[in-house]
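Coming up is one lone chain in structure tokens, specifically the form predicted alone.
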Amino acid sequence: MGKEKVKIAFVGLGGRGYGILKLLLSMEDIEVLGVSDLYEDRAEAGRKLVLETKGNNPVCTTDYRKLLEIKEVEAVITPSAWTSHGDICIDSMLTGKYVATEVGGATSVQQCWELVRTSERTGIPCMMLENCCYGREEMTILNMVKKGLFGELVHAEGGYRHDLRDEVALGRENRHYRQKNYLNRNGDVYPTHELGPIAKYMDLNRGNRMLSLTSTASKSVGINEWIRKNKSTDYDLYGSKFALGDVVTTVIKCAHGETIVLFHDTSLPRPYSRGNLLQGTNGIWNEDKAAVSIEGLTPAKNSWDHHSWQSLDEFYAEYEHPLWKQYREAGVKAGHGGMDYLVLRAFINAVRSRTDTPIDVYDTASWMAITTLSEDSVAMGSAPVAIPDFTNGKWIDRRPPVRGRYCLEEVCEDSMDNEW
């Protein structure tokens, strides 16, 4: 690319953040400079990963904070365990240098605060790499949504529902964090696949923002009854109890009358879907059927129903959001259909530039702070719990975004340079 290469420490090599790294060091524009997880042997993986990618020997620890002690590391992207992330964005702020961390729900109100004014203080933008934001998929409803093709909207549904019994039940086999979460904790655990793009339809945090919700959990029983099936009466985990109830309802109710219906679905069978749903004053999106309806542009039904479904296909030609026709034409990468890629190149391109990054602080925060409020709720009887304003006030009154080609606000057709 003829570029400076951007100079990254990498926290968290499980086997998302083995599958990031290894997508990251297909980047000629970047240089890996540290590389660091609790266990020994996954950062050795990676720094073996490193060094046979990109020739050069990075910094191996267990213990990231003397990733942050290295000068010429200018970013830091983390996708380690949930409950790690908030001190890791912290520290990594605190010491000048960019963060990104993955998707997950935070633990605490106080802990979405303390990334924002540190954020505030230092001057440093935290983004969260939240991926759905960049599907093929959600861009082109977003694309829609600025050209008014909703007209104004009014409610949005999403989900994580995806079969998870063996990678939960099997978490200490397997190393991985779901386990301790969903053995402890109740409430939607990962809320932002969804939330992400409904907040940038929504103008969440510029311009409107969510003020309060309510939690319902289910029963928990699903991955009890799949332990129940696959392990013997002798293993430790037989008959425990999780916390986690097998379908979390969430409802959100925003400034301006907008409502969101969240779902936490992964302890029962079922197909994975993501389930969006967006319905405005002149048509409707459902993710499940790839299709939309929208008033003047799909043929009606029959005399008696004047609305039909009509393939998202269709609309691709002169809809689809121009980030993605400049993508595929130069070959979209590998990682979830894509999506992976772009949210990593929009990171960089703003550690690059220097600017506040597409998903910036506010978001990240609310985002995950959704997580810590519906576990308040679900304790409380599903009871009302008001959502903090990240911004204090400035949702009101933003100042424009950083405009370019993966700005989420606004489809900057003006700004596609390409980079690949």
The other form holds:
Number of protein chains: 2
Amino acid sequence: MGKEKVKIAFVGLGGRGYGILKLLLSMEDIEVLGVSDLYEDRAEAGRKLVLETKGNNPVCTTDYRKLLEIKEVEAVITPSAWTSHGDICIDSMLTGKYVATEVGGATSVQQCWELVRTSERTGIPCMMLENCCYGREEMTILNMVKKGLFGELVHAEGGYRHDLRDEVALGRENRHYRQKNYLNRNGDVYPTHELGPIAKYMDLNRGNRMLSLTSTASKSVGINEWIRKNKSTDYDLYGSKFALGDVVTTVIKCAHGETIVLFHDTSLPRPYSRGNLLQGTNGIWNEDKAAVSIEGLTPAKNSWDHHSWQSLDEFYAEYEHPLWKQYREAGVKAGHGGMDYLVLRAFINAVRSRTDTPIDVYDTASWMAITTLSEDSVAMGSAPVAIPDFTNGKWIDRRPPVRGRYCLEEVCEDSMDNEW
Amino acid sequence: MGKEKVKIAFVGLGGRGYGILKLLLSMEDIEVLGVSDLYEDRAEAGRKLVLETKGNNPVCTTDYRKLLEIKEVEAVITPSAWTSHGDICIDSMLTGKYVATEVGGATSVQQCWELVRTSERTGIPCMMLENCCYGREEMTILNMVKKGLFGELVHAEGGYRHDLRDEVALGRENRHYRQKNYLNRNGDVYPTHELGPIAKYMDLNRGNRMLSLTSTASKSVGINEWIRKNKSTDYDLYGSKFALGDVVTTVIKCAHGETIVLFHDTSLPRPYSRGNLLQGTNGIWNEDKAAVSIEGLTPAKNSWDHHSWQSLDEFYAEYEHPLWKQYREAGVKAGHGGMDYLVLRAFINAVRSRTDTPIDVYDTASWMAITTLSEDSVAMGSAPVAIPDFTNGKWIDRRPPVRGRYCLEEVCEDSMDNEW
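Structure of the form predicted together with a further copy of the same chain, given the form predicted alone:
Then the entire complex follows, led off by the chain already shown.
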């Protein structure tokens, strides 16, 4: 289409970062002008990848601030270590550059306020790249929610339920930041894969908001056990004490009375699941069953129970989100079932059109805050803690976008009636 | 076998009570000497049932204390309204009669202490008839836990997830106590169908105990919506305010660091589930998937996940609880898949042998206490509350029975090696 290319600086080239960079470089309308990582070899690998794919030689540095000095750069994408997201986002906005951060939690509420204030004062958006908001299943459920199939929403559950014992135990060998976090912090360090989609279902920051939470951590034994089974006694972490409880349960209460339960569950053997469950006055979705039950639609199968489960597959024909339908027809791109591509495009398209990002700075700040507040609650014996209103009251009048905010130009027309 | 019959007084003849009485009367070694209900017609229906089934005419009264005056009565069984369980149990023990209460929660911690102290001082056992402790699936999981398949237990979830909107909304017509409770109380009013089995997995009151909990209630809209849909505006409860949140989430922390999450979820449309999930350092059980994943046993099916689910059916051959195996071979009796019969027999056999009940007064008191403590936490904005140690330190040395405590003479030999 001969469009101007969007000029990007890329910060953070670990395993996930390298993968995202590759996906980004597969897009025609992208130019990567700079790459950075704290490890020189990783930054260099990123530079090579850009050169080989696109033919240009990007600035390569271990200090991301050098990239912010490149005037042409319009946007920063940062899949860096969790604890660096805040500073990189703030510094990017202060130099007038759109910024997208990979998922992760905050280490203080103050940091979340700074994100919000910096964005408000500079007018520059800040978006969390919460790919699960763009999952096919999640978007179909969102569409069903907005069409009223679940009735009034009351309760949601979800989790990051993923056996990461090897990644954590081998973190030093792999230079993965997860290990240091698990050794030192105790709380839900990674809440957004489930919270992001739930926030969209429940209109958080747009007519609703999170009010308070409690967090409770189980004992921490899973990773130690893994190390005992898989490593010898001279392994440097043999017998180390991991601060992070194996399962951290967080219960959030919302302004309109909804409850949200999050599970961080990554230190025990188990099949992967985001454990989503959504309940309203007219129906329920259970991800582990890949099924819903909608009153008035789902037929009863047993004499002793007037509700039955019905495969979600039966709903795609009518309720698949229009964005996903077009995306499938155009050919789904790689990356966690296609959602990595969609979330990146949502960001790129916002940069291109100079509009706000569909996951905005209030979403980003409030979702990131759950981590630090969860740590606070665990530290205080599961005491309830208040969740700040990062919109300072604007959530009362803000509404979910009527159309277009999730639109991706490759797969949908601007004129499409994308009604949520 | 020509054994002496066990002489029973039966208190509470609502729908559930009538069903249990019927089941009880099907047993040869039982004699029911008295029946009672606050409603005369219900008591009378019970009297008729006894007369027709067994040929004797039992004392029939609206005042259960009259039945405690019958000297020959050895044991009381009470499926009465929740809020009457405490008094009936205490009065029964004070007259030297074993007592079994249907499930339900307490309205004060003091009441739980009285149960414990009365039992300790009279030497008379008090058992909650938690039938789910005797479910085939739950007992198989218990057997797998005790054989070490899950490794060290870390986390459990469960719930009473059952659409009871019609029962509650029509409670006055049906004279069901649930309605008054829902109109007035807010907390987990019915926690034991999931907590009972979990308590057995985690050795609560026998080497472990519950330390504290938080409870969070969602808004209450499900029953109102049901009434609006199914009743006209002149229905007396049209527009009534139900105090009970549609979903109440309770998070319990145990002495050895385990977490237990309970969901009370009975006011929204959904298929029935007890939503059990159990996680240890070596495996996981997910009831909604009817599956487990055990490290070292369950083969991986996907290249991207080294864990897969495996149907629990594949484990029954080797791990079905011996009690259940014998029960199946002898012919499963009616009542919630057979467990109603087993839990009643466990009580009857304890009465017969003058031994303690397998679910004892400490179990009964601590499980019932969760309800009132949950109400306290909800009332205080999800503040953590302490769970009393009803054993006064005896839990440190108490151990799960090595054998025999779950044994039912009809289906298993005393000599059976029932090793937990």
